[in-house]
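A lone chain, given as structure tokens: the form predicted alone.
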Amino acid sequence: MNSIDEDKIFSSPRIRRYEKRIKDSELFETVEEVFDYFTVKSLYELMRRRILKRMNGVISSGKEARVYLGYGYNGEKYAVKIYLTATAEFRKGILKYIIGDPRFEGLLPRDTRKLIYLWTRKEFRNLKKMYENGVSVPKPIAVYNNVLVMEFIGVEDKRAPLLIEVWDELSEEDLLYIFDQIIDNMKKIYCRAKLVHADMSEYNVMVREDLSIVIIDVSQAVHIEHPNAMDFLDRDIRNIHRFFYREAGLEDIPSVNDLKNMVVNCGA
């Protein structure tokens, strides 16, 4: 579909009514900030493609994005991540994760909105690569402009908690089990997916009821050939070591250097 056709379609009374219906809804707390005209267009396209049927309230909120509970046409539950309009600070912050990544060489747009679209596609691509290589991440479903649809991780309509939210309720044995899972997934990210998460911490690990983990927020993940990949990996490992050693009090875990060797040598 060319841009002229899109302009005709999305300026139609039907879309205008749809946009108004979304903005009039009481389900959304940050309507003006998130649901601008272009976001409404993107949501409508995902509904037209029969990926999304309807959306519910916010399940997670941050400076850069909101995550909503969505539903598919067969009753599937999805996490629908919508990136906000970028600020100059956000633009500056994400460039270091794009520039130097061989997968995006020559693709850096000057337009801020198009940069957010690229960032959203980057997260989808990272999720897909990780998921296909056995990393425990939400299954990616679809991406369109600044909207990312992925598997919902949680029970009923409540998302699974983050590690930072539940760690102090867990036993030492439970924490060691979670620690081992994180390191195992870091190996898979590096050795199989050929990526570095670049923002690994207790804030980006979900914990299911059975204590299995799910790694989230992978938009900043870079290819291992990125010039700063090893610096990002060092930071990831130090973050995880710091949390489990200092905060959770696990004194018998491997050192930072040993953990790094385990990851880059693929456990050898």
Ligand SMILES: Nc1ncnc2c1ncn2[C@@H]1O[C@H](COP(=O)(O)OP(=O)(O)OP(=O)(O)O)[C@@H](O)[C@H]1O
Second form
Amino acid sequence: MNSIDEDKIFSSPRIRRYEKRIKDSELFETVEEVFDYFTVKSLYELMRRRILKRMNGVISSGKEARVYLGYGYNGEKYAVKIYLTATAEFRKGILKYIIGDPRFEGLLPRDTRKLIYLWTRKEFRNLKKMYENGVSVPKPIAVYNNVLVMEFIGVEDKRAPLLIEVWDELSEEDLLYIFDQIIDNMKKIYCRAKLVHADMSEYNVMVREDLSIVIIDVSQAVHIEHPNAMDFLDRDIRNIHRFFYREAGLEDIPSVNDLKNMVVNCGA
Ligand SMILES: Nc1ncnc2c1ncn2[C@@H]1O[C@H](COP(=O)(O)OP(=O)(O)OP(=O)(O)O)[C@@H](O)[C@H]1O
Ligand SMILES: [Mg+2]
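Given the form predicted alone, state the structure of the form predicted together with the ligand.
Every chain and every other molecule in the complex is listed next, the one we just looked at coming first.
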């Protein structure tokens, strides 16, 4: 792994003491995963800062990131998103959402691990910007290296379902209600947060029991001045339109063009 000899690090007395402290702590109580050295260090730092008290089981295990249920010191429940060491393919995939964003001008680490840290911070920053502008997203709590801590969306220990998982149990009226919320949030993302989500779909919308929605997975969101922002917005709107029109069968929703105008028309 890079130029660092992990075996040496792990066999040093300092790290053994450090590992023992972690094992003794409650942090990893029921997590069966073996995290890499850097992730362990990052989680430990979040614990030292008294943000995370312990980690529980996996909520979701994707190709690039895993999401865990975590707990704060006052019993708060958090979703802890951890980016795993990236492949060359991942590096290639994310560059188009970084290069061209004025917020990241001149900031392109060559080192893959540093790029992942930048990507994690980018997600946190996007989440914060959206949250502060009234977009319905999980509340951002903390970020450190490849670990992002945010509000857990769900009831007790069970995460809320994604739109893709529940839509076929919902009435047309319920679906319209969800559609309206998505468009309303896309307007806020564009007009107030000055961002484009760039991965908007039925896979990145959570639905609470009261049918209010929460938009997730904002790492790839770009500033509206990114040269491809309009293409990303176009793709987002097509995705949402396709899902509600074709899959869910809502034939009376506005056309792709009208939806786009609704989102970018930031007047009163
Ligand atoms: N704040 C949250 N509260 C509860 N569950 C969450 C939260 N954020 C994410 N999840 C769960 O974790 C899953 C993956 O999160 P996210 O979409 O952010 O990551 P991803 O990189 O797209 O991963 P994947 O490739 O698995 O989709 C979500 O589909 C959802 O089930
Ligand atoms: Mg996702």
